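There is one chain below, alone, in structure tokens, taken in the form predicted on its own.
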Amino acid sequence: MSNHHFFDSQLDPFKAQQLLHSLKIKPNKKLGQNFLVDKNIAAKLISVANLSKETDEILEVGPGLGCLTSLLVKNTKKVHAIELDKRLYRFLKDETSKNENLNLILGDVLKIEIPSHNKVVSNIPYTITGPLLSKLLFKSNAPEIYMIIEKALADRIMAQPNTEAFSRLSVSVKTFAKPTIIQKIQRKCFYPIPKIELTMIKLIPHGKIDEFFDLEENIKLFLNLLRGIFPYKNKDSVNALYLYLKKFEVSKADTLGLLKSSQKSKKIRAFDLNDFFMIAKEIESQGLLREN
């Protein structure tokens, strides 16, 4: 059906709408199908992200319309565009077949395996942002990652301690790599408008992070812990740790034995990144939730 026009066109929300009528597509809430249709946004996140055309190898999840794939497989050596909707990777396909770095994947980007890049851009679907960031961030030797994303999401990654945005986002993100906000993106500049603002933003991971990363279930005790304490922000503490850690009969001696004196008044909300580290680095030494 396909002439090679859209591919390469200035897309805008009216050919959007024209094109998804033609392709038989009403897009899904669900999905978080809101697709960017301005290519200068698309220009904007490929120029902060420096790319090379010899050693890029790019992942963008989500390609829609391919707005930003279009010039993505002119700026990198290889394009791995992952699309869930079985439509829109048809239309991709056809497109884009003439473009040989372009490896079009059909699949769900949470459940199947990636393949190997350096780099993410991407217009993500908004609905997978924080468990996305847990596959592609939270690890040893992590890509760049340069996304738009809800600005909500955004701000409370960059939240700093003892604000209220301050959330295990924030410490997650910041102990893999360095976030960057780099402007906010008009609503107008995606088909259908979404209701939420939305923002580009960068992550830079840290050039070398503790070797207490390089196992898996050490991430994951990590991880664990902040989406196990941070209901409990508010508390001090030991409370707060309490909590989470009763469930694994752990006695609040035990708890209090994993704070230093100097914690022990401050609430979850007040620590720096380094106190959740720690705390997860002596969980696991001291092997508090092993299964007996």
Given for the second form:
Amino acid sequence: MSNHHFFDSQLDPFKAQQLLHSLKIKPNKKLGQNFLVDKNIAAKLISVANLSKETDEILEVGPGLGCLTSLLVKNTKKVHAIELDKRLYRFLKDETSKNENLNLILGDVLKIEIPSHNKVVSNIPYTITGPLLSKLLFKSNAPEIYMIIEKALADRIMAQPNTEAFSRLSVSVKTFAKPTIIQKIQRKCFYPIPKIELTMIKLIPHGKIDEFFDLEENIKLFLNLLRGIFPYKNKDSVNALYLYLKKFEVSKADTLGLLKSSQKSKKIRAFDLNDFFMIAKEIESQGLLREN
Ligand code: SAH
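Pass me the form predicted in complex with ligand SAH as well; I've looked at the form predicted on its own already.
All chains and molecules follow, beginning with the one already shown.
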């Protein structure tokens, strides 16, 4: 049994180091193990999430040493915290046995079925940001998400058309949610100090976007389209689209038929947000990918 009782105390870099040492845990880069050790940043994330003890069911991805978890259980109705590292899971299990509104789960967030929740509040493992957004945000009834991610990714999410950072992440995230940067975070707020810069961001889902997205396979079609054409974002739309669609034996003429005249002379990186989704809809309604 644990005699640490670290869970309710605020961690600082020194305490985190000691605690990890006593647990014989060497922070693992592949698991994105950079623990938040700044109480102001933790408090800020909790405050922007505007939590309710009555209604909020939270998903926390990678609770780690529990510095956010301890604040979440005090301020919400229920917390589902999913941790992949067995040693951290066991530590947290011991420390939190009295917290009845905490559902601690051992598992890989990308692989397991996630309990229902209306908000995500996390300093996530930075290594899985993309796939995690696919699982949590790109669906109907997505939760509000308040999280700390790599700054370079946050910049790509925020990017406007016709800029260098404009990417499929900008399009996919903004199609489903409104992203807002809360603040940049200094690297020294984590232990061990990460090499990358980090940003606190919130993503508020648009709610119902279009009936098209009610079907999971249409969301897949849309995300695959983005993945397929963004490598050609500096090409004219017809060429970019054809380079993707010819793999499905779609002809150039059929490709042309997907585009409105206003879209035809544009490069992919100059497209408006809605253009992407409208092309996905056309591909679906014309049944272009169906026989393959
Ligand atoms: N949120 C904590 C820990 C951040 S470090 C804090 O702010 O201090 C990232 C955490 O995510 C680590 O605890 C790591 O073990 C965990 N993790 C990494 N990959 C995961 C996955 N696929 N599923 C669930 N947890 C994961």
